[in-house]
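A single chain, nothing else alongside it, follows as structure tokens in the form predicted on its own.
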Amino acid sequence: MNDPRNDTAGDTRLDWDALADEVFRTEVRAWLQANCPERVRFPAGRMHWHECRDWWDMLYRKGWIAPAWPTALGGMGLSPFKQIIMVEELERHGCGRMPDQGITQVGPILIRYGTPAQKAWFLPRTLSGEAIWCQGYSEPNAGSDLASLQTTAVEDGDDYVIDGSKIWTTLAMDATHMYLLARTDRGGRKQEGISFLLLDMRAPGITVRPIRNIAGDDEFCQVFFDGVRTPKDNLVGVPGQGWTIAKSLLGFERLGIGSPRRPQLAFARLEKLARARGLFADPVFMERFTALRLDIVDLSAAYEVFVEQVRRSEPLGPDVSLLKIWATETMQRCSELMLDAGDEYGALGGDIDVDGTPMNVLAPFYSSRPGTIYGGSNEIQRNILAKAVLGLPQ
């Protein structure tokens, strides 16, 4: 059998982004609808790359891997809106997150920072799923202060040696590439010494050590460079470039962070959890109950107006700071509900039947605990937002 991934990609039948949004919006749920398979919705954990391949396969042939990527350059050309719109119906569906880092940060980056000969040999390839990226930021003593990383990138003829290690480093088992930052220069502010590189993950020198997490799963990893190459071409901009190009998405990040779709679908299942227990009947629970759904409300509100500056191609502000944080602890007091309204079986892992309908009391409490951490710590997200949008002193 042919490698799917060989053939013709791409739907050619519509301008995608010329489509008013909601008749965008019924395209991309029915076509969901009709083709997401069941194996890859509302997943316990993050997916690993063999759970997901056929499935990334169907959206590439399809055209509609990366959303975001100019159609000259193998994407659907969507404008900012329309890339919401995007994800708010693949979370819809429960469409599981696939191995993406590739698509959603590194293709973007090299579009815009990149070299013709980077774009030319890399881009194709990340569309295709023959390049699989992981993301190489934080260190052990280097996590959310990011800028005092330690790996360090040091010139040997045509290329760069890499020493250090990274952590938290999202399913580099899987990975095939990895973007990370890496100190080149020692002298001046630590931020300006920081640059960008590109490391094939099968290069001499590197060990992937997995991270079994609290859940049982080991999506995350460490990993150790020693004495690691990678040629001078895998330099993305400038020497020192690398924090200023790292920066550069984090905003829309946050917005995807913030959206209240999954605290949304939690609450669903939340609400057909506690109706086949009978919980309507308890003034506690309602109260709890009714409280998260205003927190829902008013979350789904402020995520519009931020979603309205998007559409009117407005840079978002450190103001969307607030999103991540009321999205990720909305969604934790979420799954601490869901476990109390699951009583005995919020302490059992794998599905139970609801009324027909299968569903892990256990699993959104644990993949909700590293919201809080991840995108920036909400500690960090409170600093921004009293310094650059309430002008406190520091």
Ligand SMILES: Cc1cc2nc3c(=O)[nH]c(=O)nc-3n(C[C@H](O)[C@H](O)[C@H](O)COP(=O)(O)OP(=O)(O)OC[C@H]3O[C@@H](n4cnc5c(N)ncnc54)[C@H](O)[C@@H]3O)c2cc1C
Second form
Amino acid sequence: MNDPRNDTAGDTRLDWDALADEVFRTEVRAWLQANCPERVRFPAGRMHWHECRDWWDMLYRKGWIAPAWPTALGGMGLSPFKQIIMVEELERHGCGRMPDQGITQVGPILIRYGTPAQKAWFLPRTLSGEAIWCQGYSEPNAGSDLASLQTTAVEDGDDYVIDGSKIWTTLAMDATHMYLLARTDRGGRKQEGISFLLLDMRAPGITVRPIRNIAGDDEFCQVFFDGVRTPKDNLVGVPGQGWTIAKSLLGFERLGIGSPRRPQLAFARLEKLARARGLFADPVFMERFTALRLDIVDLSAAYEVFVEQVRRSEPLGPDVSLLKIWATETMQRCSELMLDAGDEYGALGGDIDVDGTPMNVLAPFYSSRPGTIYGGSNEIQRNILAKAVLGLPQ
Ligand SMILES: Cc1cc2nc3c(=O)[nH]c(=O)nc-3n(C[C@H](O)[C@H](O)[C@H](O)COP(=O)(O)OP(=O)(O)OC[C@H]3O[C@@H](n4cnc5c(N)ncnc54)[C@H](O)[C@@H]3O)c2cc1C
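Okay, that's the form predicted on its own, but what's the structure of the form predicted in complex with the ligand?
Expanding to the full complex; the earlier chain stays at the top.
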């Protein structure tokens, strides 16, 4: 008899969350190995929509595009711990990140704060990839100090009229929609005047200007709003609730960025490169290599402590910031040692052949740079640890 789990059209009827953890992990691993197209594995940077659309469609048809969403809304209904397993397996397989902010950010926000009409319109389109979202939070003078944002949304009839600019908006050129924070009130505490709005990127008055990143790719954009109208029905929550809504997702994000999987994979590549180039005979290299290995082991142990917390359904505290710092800085050191190990190849873009394995020596260096900036910069994470964990004076 056919295993229903091989029937890609019918998987949404399966209760994935009911499977034992290790059975679930095995299922996910096997399916990824059998189905994930080679070209979306280990991409050098963020994938654009046209590069991963068919992979999105495959996950959507499988019913796996939204692990955290309830099954009634088209998700997998996974517990937080099973979501971690899913992410770990995707990372282990090297599946590149898609333009997934609708799934990871807007979906959970609408499920919690959206009106019935917003849920009915946006959630199915977000799952199917008809609505691709970008995040409009940061502005030229409001990044770490996000509450200083100046983009305004002024009520006018049935609409809000938006003026201002957002910057570093990842993949805005691919997005059909933006979720943004805009100032709807200038009185009171600056956090209290911020609202959370949804916006169709085809609305008149929007200009999207791509910005090249360090690797020369158009990964993010500056977006300008000149009298852009969005219906009042696209306000999420109530006016002034934007800050609370935006903050509601942050703890879990830090656990994701703090996963040891990326440094582990990069380290395995470094090991292969070092072996091929005979570097294990060099004591200076060995010292750096060993220190890095121990850091990754420690990072994995710390990560497991937080994962166990999630498994026990306990909320994550401010101490999760240490994972974000540790993982991103370890990844950067790993990529720097890779450059050194690659010698002259470290200056080349593109793959080199390392004992039959194609390897891009430079790409991890580029792709690990922004990790210490986004998701709340590492200096800000250190401030959180100093204040909320160590109780140090301001
Ligand atoms: C690859 C990438 C993708 C991004 N994608 C998006 C996106 O899709 N949408 C979006 O809205 N934003 C996005 N961002 C923006 C990101 O959130 C901001 O870059 C980040 O919040 C930092 O803000 P900033 O760049 O304005 O730097 P600033 O806040 O100006 O900081 C500059 C430096 O000063 C330090 N600093 C600032 N304040 C303090 C303090 N109080 N104490 C100690 N040090 C401090 C910072 O750590 C940093 O080193 C992205 C950024 C990157 C790199």
